[in-house]
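We begin with a single chain expressed as structure tokens, specifically the form predicted on its own.
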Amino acid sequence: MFGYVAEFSSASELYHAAEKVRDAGFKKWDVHTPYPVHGIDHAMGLGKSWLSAVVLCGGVLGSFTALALQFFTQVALYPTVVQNKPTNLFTLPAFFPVTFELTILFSAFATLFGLLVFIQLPRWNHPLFESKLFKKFSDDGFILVIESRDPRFKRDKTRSFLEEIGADEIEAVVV
């Protein structure tokens, strides 16, 4: 069994249900809505994403890579004297354009690959794709999914909990 898919009739009901699921101590669960719901991340108890730290590391790596490549090639390996200007650290302003571009490039790559790692993609198939309730979230459904791998998940108790918090329809998703 993968878990339970529960449908709620409105965004506000889903919001309050998310608060109750968070307060009950569930960890492996998610909500799916046809449009962004303001404050749902707070209701779910989500903290700050680690993606910004990954992007920062990518940007710093890009900056250091650009500076190292430029200094190595233009100062150490093959000093290029242009208009009698020094070939040392004082030529740093000449290196800004390439440094800026590689900082942006490495940040973009860090964003892309970090996001793919965090959301565990590519995943060609997911058990939720077989759920008839889950298919409604992209149109008019407000869906809450609790996975069976959650430590607090108990088949009967979790179903009755979803009924208590106001789920209109509940479906068990079997792998």
The other form holds:
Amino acid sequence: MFGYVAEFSSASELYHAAEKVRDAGFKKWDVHTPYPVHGIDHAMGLGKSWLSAVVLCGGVLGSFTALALQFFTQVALYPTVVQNKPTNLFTLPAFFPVTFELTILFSAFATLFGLLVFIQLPRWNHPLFESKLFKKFSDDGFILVIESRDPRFKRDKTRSFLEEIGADEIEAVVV
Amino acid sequence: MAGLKNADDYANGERFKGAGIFGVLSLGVGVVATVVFFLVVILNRETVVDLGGGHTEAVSVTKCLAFSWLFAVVFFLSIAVGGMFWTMLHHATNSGWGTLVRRLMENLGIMIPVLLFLSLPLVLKQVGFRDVLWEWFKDRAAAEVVAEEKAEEKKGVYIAEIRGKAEAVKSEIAEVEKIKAAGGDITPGVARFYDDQIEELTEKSKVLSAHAEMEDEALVEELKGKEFQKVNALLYAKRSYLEENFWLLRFVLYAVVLGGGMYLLRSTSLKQDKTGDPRLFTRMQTMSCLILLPFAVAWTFLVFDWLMALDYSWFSTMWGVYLFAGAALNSMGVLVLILSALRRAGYLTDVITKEHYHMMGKLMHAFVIFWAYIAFSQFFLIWYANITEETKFFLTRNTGFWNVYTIMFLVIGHFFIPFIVLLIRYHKTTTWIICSVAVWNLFMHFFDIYWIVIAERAPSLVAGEVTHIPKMWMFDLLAFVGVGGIFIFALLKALGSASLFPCRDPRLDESLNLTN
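Show the form predicted together with the partner chain, please, because up to now only the form predicted on its own has appeared in this conversation.
Below is the entire complex, every chain and molecule, led by the chain shown above.
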């Protein structure tokens, strides 16, 4: 069994349900909505994402790559005099545009690839695609999913808990 | 969602009861500083500047003080103009986050008339600041005197020469016609050769005759222009823009666009507080969209006229946006500070949340980057192109005393430090940190404007390589305190004159329940 998929009637219902699931101490669960719901991260008790740290590393790496590349080639190995500009530390302004661009590029790469690692993509399939109920999230369904690998997950208790917090329909996803 | 706030509960707004002794104190300090400042101006003492190599030169303190006053007025004007910008941006983008803060933006913007009033000593010729700051006034007058003299001296020769040329061409035509007639029976080819020549000369004659038929006075005017060009070609090229009456007219236009525009926006907003009419909301949006463009033009040309023209031979097309970036950044900082001060005094405590601080912090962060982007682009283009007329500005500011200043305050202080501090969300939502950053940025803005205005003082007033005139910083600070005190007093008055937030705005609900 992968877990339970539960549908709620509105964003507001889902928001309150998320607060209750959070307070019940579940960790391996998620919500899916047709549009972004403000404050849902707070209701789910999500902490700060580590992605920004990865992006920072990417950006810093980009800056240093660009500066190193330019300093080694244009100043150290083969000093290139353009328009009587100095070939030492004071050439720095000339290197800024490239540094700026590489910082952006490396940050963007770090964002993309970091995200892919964090969300474990690409993958061929996902158990949730077996669920009919889950498909409604991209139309008009407000979906909450609790996975069975959560330590607090109990086949009967979790089902009744979901009913208790106001789920309209519950589907067990079995793979 | 839990605990949504209802705008109806806040429909009566919140009134600021005045800052009591603090308001009176700021007015007192401001007025005393201003009076002392102008007493020093009237005393007209001299200060001795060491030129190096045993030479000294006496410089009029009054002339030095012209720069101090310009610096102080521009600093506070930029913050007020930033307030106007945020008000209009909020309307034009149909924003909802800052409805609670919008009245503070409007109050900041309405300081524009106050500062334009304080800028009158710069505009009025009689005070003596104008001709010291903007050298083109006296350079132009001097060039015109020389041109007048030269024209008087040469006019007889010049007019005779113009008329002589016209006559010479006419006789040349007669000559060719005579040769053609003397040739007798000529082939069509040769006839066409003569005809072409006559036609060409006739064209030339038309132009020269028209010139020669001009009145004597008009020819003298023309000669004056030519002599003016010989004395100062640069100023001659810019003569139609750098002209006294046009300059005054422009000042009036700036006052109308900036002051009048802001007054309209604020008074409509105040009307909405009373009636709650939603049509006023759309009217303010339309107004903002219409005023934004004239606003941008007015501010750009204002800083062209007041700051760029400190050295009329220098130019930068990025000047307007550079000053705008600093203005927008720091008025957001001032908004954060006013908001925190009000909350500390017990106002707005239940409506403003850390979400609002987060928003303002994000905008500050964006403008820290924008300022650096513009400032660096301006420097980079001039540094790399290395054209004599353009490098002048940075040569003054990147050598000796000012070089350390530039790197310390503008590169590191104005960009790197706030950039890194504001990257972190916790810093943007924590009041004391965001306030510290705002204060830090204001200091950097102080140094930025100081660098623009005061660096021009020594090159304007003293010969040689002197970069700054010692001891004059005291008067710079005095002017700053004077204008600042009056600014704070007027701002507190404006805060007290209406509710602290637009209490019947249709978007109040959205702002009350803001989440990022």
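Shifts are known only where both forms have a C-alpha. Predicted model, so just to flag it, every value in this text is computed and none were measured. Numbering follows the first chain given and starts at 1. Whichever C-alpha set is largest while still superposing within 1.5 Å between the two forms counts as the rigid core.
TODO: Using a superposition on the rigid core, decide whether the Cα position of Pro97 changes by 2 angstroms or more between these two forms.
DONE: No.
- [ ] Answer yes if the CA of Leu77 moves 2 Å or more between these two forms after aligning the rigid core, and no otherwise.
- [x] The answer is no, as the C-alpha of Leu77 shifts between these two forms by less than 2 Å after core alignment.
Task: Core-fitted comparison between these two forms - CA shift at Pro86, Å - done: Its C-alpha position differs by 2.5 Å.
Task: Consecutive-residue runs (3+) with Cα displacement of 2 Å or more between these two forms, core aligned - done: Core-superposed, just one run shifting 2 Å or more comes out: 81-86.
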